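The form predicted on its own is given below as one chain in structure tokens.
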Amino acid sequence: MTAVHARQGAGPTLLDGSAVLSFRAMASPITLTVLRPGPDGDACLERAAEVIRDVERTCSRFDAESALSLANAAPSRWHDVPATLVWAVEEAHRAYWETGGLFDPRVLDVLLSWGYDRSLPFGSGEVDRTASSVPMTPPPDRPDGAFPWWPEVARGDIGWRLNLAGQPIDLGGIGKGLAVRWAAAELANAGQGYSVDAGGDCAFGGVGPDGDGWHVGVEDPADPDQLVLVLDLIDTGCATSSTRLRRWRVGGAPVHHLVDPRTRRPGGDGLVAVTVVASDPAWSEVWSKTLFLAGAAEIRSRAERLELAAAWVEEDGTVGTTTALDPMVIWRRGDV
């Protein structure tokens, strides 16, 4: 789901003097771009790219074989674990508490029972998933939300060990988040300006192609060939969490993966886009998905409380943006 990507000045060809690296990982094309690079800027890349595929070998519930399917398959048994996995929940266990539960990786029993077990995306919704469905009602005995999540971590004697308290989780969202995050990383001093684009996670620093900003367009989730605003971005990090692509019907009913676990249904009654600007993209990641369950008619009030820079696109084409987000418009629909 590419809903942000950088707009090098007019166009999508970079200027002279760029390194440029592009890859496909976590399900999404990976563009790794470093502006008048220095002598080691190859060798940045290369240190990026490899932060990206170890996330995805790691994190990934779409292999089998990864330290998170291994882990899932007995989340009530200690595993020795790769760190990037531990670091991973760690981040995801304090989202869970910082959103008071609305980030909530626990809800993976939930895509997987309405057939979400395989990671190229679903398409247009056209796809009817019943087979593999269950009741949409959650489960009386075990609602993600009805007891806190206690993830527990530990030294061993040769590297770490994970338990997951019992339940498996997804990390998707926020495991691309942290990959964009410890990317930029490596491609902090590459050069005069770098960008990570994962595929609606990206994270900006230093100057851009046109010695300012990034431009960042946000596309219109109805047709990703236009644009519904253009951002001007530097030394920061943003994230779209949007139903464009994930979503589908089980049993008839509409779903997506964007799931309230409150609920254990489909959230964000009313949207179909949100996007967040924050100085960490992992975190932009986290708060895009938990302003999307507040839904169109209570996310502008809820963001503007959490004083966060975001964007929405509403079901019928309408654009809001917070206050802390004006300031980095330089363009909207519409304008003449």
Second form
Amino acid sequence: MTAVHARQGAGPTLLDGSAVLSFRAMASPITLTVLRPGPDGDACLERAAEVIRDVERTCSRFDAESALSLANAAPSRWHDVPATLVWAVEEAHRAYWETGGLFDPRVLDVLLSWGYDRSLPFGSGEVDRTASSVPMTPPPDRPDGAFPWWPEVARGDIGWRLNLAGQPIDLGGIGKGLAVRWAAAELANAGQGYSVDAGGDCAFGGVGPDGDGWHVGVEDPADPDQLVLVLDLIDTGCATSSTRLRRWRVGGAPVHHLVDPRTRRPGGDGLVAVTVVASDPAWSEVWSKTLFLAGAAEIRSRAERLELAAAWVEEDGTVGTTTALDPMVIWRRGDV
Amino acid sequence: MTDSAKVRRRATALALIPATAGVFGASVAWASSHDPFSAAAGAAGAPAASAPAGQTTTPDPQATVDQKVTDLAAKISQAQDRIAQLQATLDAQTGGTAPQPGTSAASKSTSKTTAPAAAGAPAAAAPAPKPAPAVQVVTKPSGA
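Switch from the form predicted on its own to the form predicted in complex with its partner chain and print that structure.
Full complex below, order starting with the chain above.
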């Protein structure tokens, strides 16, 4: 098997016939790989990296100067915004309707009320926040959270305009999925195959370094050094939603970032991680997040009904997979 | 010796041959009827070739041993059939959830890395788990 290595914070590196570019963006390590790159391989890698950085600049809610932060600051007004933000909001809106409202970027107010108003040091240990003054329940005129979301976009004389219809949004998950989608498009003709690895969100082109597919490990959330599954993926996207990292305490109560918009509480009872393989990385992210909210009791029936290729890890370590995913599984740890 | 004497002697010798054979045959028949090995084989109920009426026969020890081997082989086959029946009954009682060789009891689905056991196969020791193949990418939580 071809070894693929990456060097942090530098230009593309050619190792074992693969060009690799690694950097950090969107609070995650990013690795772009092109197999047996063509003459434009390095240029494609640089363009793919720039696409990811552009999404970060535009859609981050942790950067007070980003287009999203400016729109969030006055969500009832029209704003001149870059096309990247318009496309991201439109895709988020599509996901909102496609999932029956389970994917709802408006849960931002809940996250803010739990003190997740900045990039928190989840990797450094237990994070304890005090509750903020942001209300944790829907406004009185919008009871039970079941009100529809209708952001508006318009093409102006000099560009795009956006109105968030009165509520700030978080594009974190789908923003990264879209960044992976667009970066993958830049790498499609860069060589004989590619991978975009943005932590939980990935895209794979071609048949992998050895011609038998990309071998993708699914992390054990109980032990990041271990895998629970190995998948064989060709020309597809993949995303994992997990509470292994982004969990903290608010006044002593445990919370995590996967908020159920129906209850406005941490969702996914009994689950720790969900992985979905779908042709598009952004929709892999959408489905992994919304499947997580089904919880351990319902996830299998929901995933099978939607015919999703999905795997999940329950709190007791049990690993489940759907019939659509099983043909992609080339290894399963014996005790799960 | 005259020729007539020779003739008489030969006639006497020829006359004695049937008598000698009769005595010998009677002795063999008596010994056969008092052979304890032959009686034991008959008590076991094994089918024995009966001699035609008026003839006497001796038991073949090799044939007796072969018959016993045949009987034991039949019993082994019956025992194997019984084990298979019991295994099938056990599977039915557990609703097919009994752990099978090559599968994990905790697994909620069958992947292509696990082979279902043949029905009725005796339980075997679980093979050592295979190490994970080398991977190019690991999907994990955002930010990890």
